[in-house]
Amino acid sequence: MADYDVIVIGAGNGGISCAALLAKQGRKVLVLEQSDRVGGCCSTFVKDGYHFDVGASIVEVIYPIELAFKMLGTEFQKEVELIPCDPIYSYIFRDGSRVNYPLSLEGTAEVIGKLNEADGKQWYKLADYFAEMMKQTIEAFFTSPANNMVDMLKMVAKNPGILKFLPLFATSYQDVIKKYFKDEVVQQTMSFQSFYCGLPPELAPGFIALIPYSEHEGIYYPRGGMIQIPEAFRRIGESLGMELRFNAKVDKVLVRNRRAEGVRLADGTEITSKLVVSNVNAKKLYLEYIGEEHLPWINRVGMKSYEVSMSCMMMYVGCDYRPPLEAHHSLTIGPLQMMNDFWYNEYKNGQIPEDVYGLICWPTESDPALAPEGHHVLNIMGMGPYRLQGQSWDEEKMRVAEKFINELSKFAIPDLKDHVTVLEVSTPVDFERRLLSPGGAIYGLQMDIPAQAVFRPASRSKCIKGLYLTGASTHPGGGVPSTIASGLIASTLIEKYEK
């Protein structure tokens, strides 16, 4: 007799949402989380009264999240208070000038039109195209499994309008942006979003160009920090009987005759179950937790062929003044080609970037309660490679963080360096240590075309019976809505196949 019906490894968004949904099905569920809190990258920690988000900074494309809560018998907005963010972005250039894009399509068209009249009109064409794409594809892509080609054919048969957008899979993000916009400054304001799939504009697939439009359908910040989303799943799951254990690191998945039968913890404790759901990186799962000896040769080769996604460093800054910013999200950016050059010349060569490019998140603009009165929180993301050439992140991280803050003080956040009261830094190496994410990967596995949908590790394992996958390294990929969608998909597959 197994100890549990299901053991879920990891309480990130994918794992905790799946666990809650499985508890709703009436299953006896145990969640094992190696850290002291839920959420993984979508979490929040507190230092000296400042609440810092670990990685994820907003939530958008909320349809799959709403559906997951609906399946749990409630509503997303009842469980988590969402604060709308408007403007969507403030783009800060090296000379200190700014371009702010408001939530409304009309307002953004007006801003773009002031930069280039023709591009202002083109904005509506891009918006119309991707609005139709969202209507045709979001529900299908985020709620349907993609375990094999049959699943993909079913997805298309159910939503034939998807076929219209197939050309996006044969072009790049950069090509799409250049097709619509000719002004270099306008292109520049659209350059960074490609990194939301972990790739530069030249390499990111064309369908990622959906993001500059999708953000205008609404981006939100959860009051109380990003951890409120996984905490809501935890709260509901536990009310349904789900059990959650913190500081419980899994060492191995117990496999017999290519069937998952439970897990072994790092302290040697073995816990048995009928099913295992993994929210850890798929490469780590198969090659370490399961072990190559349990995998057919083709699965061993395939798993080793995957590349983990890009990494980054995060600077968590508490300050004793109101930073002179104009939006919840600000971007310090460069032209499209400069973003590509950074990738090839610095990131891929293990170099710390010379220029300060990245995302500045200002959570206390949306929720002042996240810092002591009169103080503010900034979460600053800078792109950085996992392996530094001839340098150590442990030795360099504070120097790099101080350089970022000093540079940002010159053109993006005047006087910041004189008002820092708390500074914490997480490098790619730190993310690997704390979140057990190989290479500090923030999107699990690379999200180029050869690792999308049916080409990603399957939600229902093809080589280990009773094993299911959630999280960024399975379909539909990285990001808050995507990982929650993975939990939804895994739970529906279990309901279908595991009576």
Given for the second form:
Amino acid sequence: MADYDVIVIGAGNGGISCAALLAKQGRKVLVLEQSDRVGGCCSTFVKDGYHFDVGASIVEVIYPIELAFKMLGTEFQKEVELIPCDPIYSYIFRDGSRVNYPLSLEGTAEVIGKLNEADGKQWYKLADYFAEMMKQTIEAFFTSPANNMVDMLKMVAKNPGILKFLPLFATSYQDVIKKYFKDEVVQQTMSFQSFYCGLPPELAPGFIALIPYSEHEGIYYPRGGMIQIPEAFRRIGESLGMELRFNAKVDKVLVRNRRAEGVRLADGTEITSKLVVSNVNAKKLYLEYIGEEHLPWINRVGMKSYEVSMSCMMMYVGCDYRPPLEAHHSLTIGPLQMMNDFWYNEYKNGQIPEDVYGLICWPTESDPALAPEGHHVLNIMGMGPYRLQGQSWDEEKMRVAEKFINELSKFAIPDLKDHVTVLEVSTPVDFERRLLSPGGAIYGLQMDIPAQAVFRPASRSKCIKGLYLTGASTHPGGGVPSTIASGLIASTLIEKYEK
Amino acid sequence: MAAVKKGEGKGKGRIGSKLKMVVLLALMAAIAARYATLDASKKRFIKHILKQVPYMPARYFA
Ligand SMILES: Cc1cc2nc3c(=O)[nH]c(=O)nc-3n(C[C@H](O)[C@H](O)[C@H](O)COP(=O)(O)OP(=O)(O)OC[C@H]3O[C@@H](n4cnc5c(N)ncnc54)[C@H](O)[C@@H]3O)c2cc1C
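Switching from the form predicted on its own: structure of the form predicted together with the partner chain?
So here's everything in the complex, that chain up top.
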């Protein structure tokens, strides 16, 4: 008899939400996490009294999370206190001037209108179009399985309105933004969101242009740090009997006759189970933890063809003053074309960017308790390729971080360099070491059109029986709500197929 | 029933397949002409997608 009904590998959002939901189904669940905390990229660590978020810095499009907590018999906002962020973000130009986008659609139209009157009016058109898309797709696409063509047909049958948005799959993010806004400065302030899918504006799919609108449906920061979301799933899961082991690295998925039967840990311990749920990068899961010898040739070809998503560098800064910022999120990104050039010239060529393209998160603006009194936390995300040409991240990282902070001090956060009390840096290589994410990938696999829905590794494995996938590298992709949706989808499929 | 002369059906078939070929070539020429008018950025987007298309059948089974 198997030791457990289900073993879940990894306690990221996808894994821990799925584990809690499976415990709710009355299954005996064991979660194995190689690090010492839950949440993976959506986690928080403490250093010298400062609470730093590892990666994710806000949550939006919260419907899938609300649904997951509802299925657990509770409410998201009852389990986690959400602090609304308004303005949504502040765009900081190189001369220090700023454009702040408020939560309200009217306020945003006014801000855009000041930059370009016609574009201010266009904002409403973009908002109307994507509001409709949100309504049509959120249930049909984000929280429904997309394992095969039958699932896709069911999606369309349930909600034929989604067909209207198919043209967004044949156009780029940049084209959509340019279609609505003619002013280059307006376009510039919306050039960053393409990287939320890990691609530059001209390569990201058009439907990603939903994000500049969806942020206006509410963006939130959980009081106590991003870890509060996976912690809530952990708390509920454990109250339902779910077991969780930290510092338990899985080295192998035990497979016999193309069926998953448990796992082997790094220390050699074998634990058996009726089902295995993976929350780790799908490419690594199939090619390394399962092994090519267990895969039919078509799966091997498919798996090898995926590219892992982009990587980044995080600078965790504790400072002893109130940074002169105006929003929870601030952006220091260049115009659309510059971001495309950065992708080809620097990112793809293994170069550390010369300019300070980044996202500055200021969580203590929302929750002052995350730092000692009078102090603040800044989590700064910079662009950075995993492989550097002729350089090593371990040798370069402090120099790069200090340069970044010096540059930001000149135009974006005056005097920051004189107020830094703590500086921790996580390079793409560190992300790989700490979270075992290949290439330091921040969204699992590249979130491209040919790697979406039925073309992304399936939630219910097509070649290994008893194996289910959650997390950024399965449908519906990366991001806090999407990965929780993946946990929900896997648990629903298990309920359906594994009585 | 009208009698079909020997070879007549074959001739029609040949014309049909020639027509299909012409339509296909015209379609390809139209696509190529349209592609040539696109700006460099759109071409890069299309190439980026097309590069992955051959893997999509295998990905479907992944
Ligand atoms: C810098 C950064 C910023 C981001 N910002 C945002 C944001 O603001 N908003 C947003 O919505 N999303 C954001 N994201 C994306 C979001 O955080 C992730 O897509 C999501 O949290 C990933 O969840 P996951 O379920 O895929 O698990 P992961 O977070 O990838 O966690 C996987 C877990 O599995 C564990 N593990 C791996 N291998 C093994 C093994 N062999 N044995 C045992 N355990 C293992 C890891 O330790 C980890 O805990 C950001 C990501 C990053 C990196």
